[in-house]
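Starting off, we have a lone chain in the form predicted on its own, written out as structure tokens.
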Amino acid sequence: MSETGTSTVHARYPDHLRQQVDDYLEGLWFSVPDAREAEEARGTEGLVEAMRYSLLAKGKRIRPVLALSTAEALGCDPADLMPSAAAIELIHTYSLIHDDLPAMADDDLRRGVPTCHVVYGEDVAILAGDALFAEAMRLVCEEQGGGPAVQVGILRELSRATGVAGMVGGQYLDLKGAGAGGPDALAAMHALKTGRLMAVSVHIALVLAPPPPEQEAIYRAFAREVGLLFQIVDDILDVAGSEAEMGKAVGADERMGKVTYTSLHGMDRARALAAESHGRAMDLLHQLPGPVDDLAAIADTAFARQS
């Protein structure tokens, strides 16, 4: 156990859940059961290769692990939510592929390997991202248990988290420099760009196993806090991290003139804000029944991570 800022970090990330996610993703080849459709799709193997290249690049899988840990805390077998948890990782990977494109952040390195467009070209990278999003939707529809009401509920959460009032809208605001409007504008922009996809990892578990309303409110508050924490630390690492630790280029935000938590508040205040957010997240977890150790470990990892 170690102390960072005003928060205690336990560093016990649920690697058993990460391994389950990795194993599930490894088995995704995006094939279809209909023989005629499969025959018509011959020749798309290169697209699937590009999709799997980015999807299977190693990472902590924080979003799907967060989903499975929430299901666990709610008394479910994490495996019952795996298709939808994996769908979030597909969506996250699509967003990274598109974010790395020359028209966006123009990054050549991601998760320690060359980015998708560097390896396969911009045209294929765009299509790989598009296909990953579509396959995420199909995964929920075809593989998620719980019946139509659960499937539709999860699809609704995913679409809200990724659309105009979610990740894509946040990316647009970032491109247009909305964060320069001050602390509130920066927080609002990141609530969409980063926070929504992090929070939906918790929300989909609430669809599968709805808790009492007062507990649901706490889970949702925790989800929002973890999204905020993740973004503040990401901004810190873009200044203080190293390429070897991050698996991608650092200093990109400064080069592009973006407003971040560090540029707006300074490094010391940004670290203090991260510690405060981590503390609020842990306080919320203490109000919940059930096994929340893995959720606490994710908040700890988001706070203390170096990559």
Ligand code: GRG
Contents of the next structure:
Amino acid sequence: MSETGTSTVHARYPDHLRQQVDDYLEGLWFSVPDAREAEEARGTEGLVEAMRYSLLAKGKRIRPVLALSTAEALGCDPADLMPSAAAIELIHTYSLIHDDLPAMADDDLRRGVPTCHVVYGEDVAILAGDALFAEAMRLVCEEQGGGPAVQVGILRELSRATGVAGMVGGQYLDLKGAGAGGPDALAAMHALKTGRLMAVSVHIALVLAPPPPEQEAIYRAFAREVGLLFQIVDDILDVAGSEAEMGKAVGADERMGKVTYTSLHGMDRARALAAESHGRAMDLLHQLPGPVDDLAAIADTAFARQS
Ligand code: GRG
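Okay, that one was the form predicted on its own. Can I see the form predicted together with geranylgeranyl diphosphate too?
Every chain and every other molecule in the complex is listed next, the one we just looked at coming first.
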């Protein structure tokens, strides 16, 4: 256990779930060079290689692990949600590939390796992101169990979370400098850009195994809080983190003149806000009956992470 700010960090990240996610991702047809399925798309080997390159680079897999941990807390076998949890990681990877492009953040390093467009070119990187999004939809339609109501429910959640009222809309607001409108505008932008994809990781488990309404409200509040916490810490790490641990360039926000939690509030206040958010996330979990240790570990990791 360790003390960080005013909040206490207890739990260990559920590495067994992360391993299951990695194993599942490595088994996807485009993760396996020369897979038979690729014959349908003869001549696209370069595109498939770019998809594989970015997806299998070492990410924390925090979104799929959050989805599986929520399923576990709701009494499901986490494996029952794996295709949709993996779909979120594919969508996340697409967003990173596109965010790194010269037209957006223009980053050369991601997950400790050169970015997709640096290795494969901007044209291929755009298509690799697009194809990962399409593969994510296919995974839910073809591999997710629970029947059509669950599949459509999850697709609905994913499309809402990633569209204009979600990640893409948030990215647009960020590019247009909406964060400069003050603390509320900054929080609203992040709630869309980063928060919605974190939160939907919880929401898809609620589709698979709906709890009673009063518990569902707590899960939803927890999902929002973890998204906020993750973003505040991301802003802190962009100033105080190390490139070696983060696997990407640090200081990018300042270079691009972005308004962040640290530029708006100062480092000490940003750390205090993160500690408050972590405390609220833990309070919410304490109100839930399920086995929430892995969810607590994710909140702890989102708070205390160095990468
Ligand atoms: C291009 C449509 C589009 C959206 C981009 C995700 C995103 C929206 C931008 C990335 C910019 C950024 C650094 C946001 C902060 C939060 C974030 C998504 C960090 C990276 O996620 P991690 O830390 O990365 O989970 P790994 O590599 O571990 O998966």
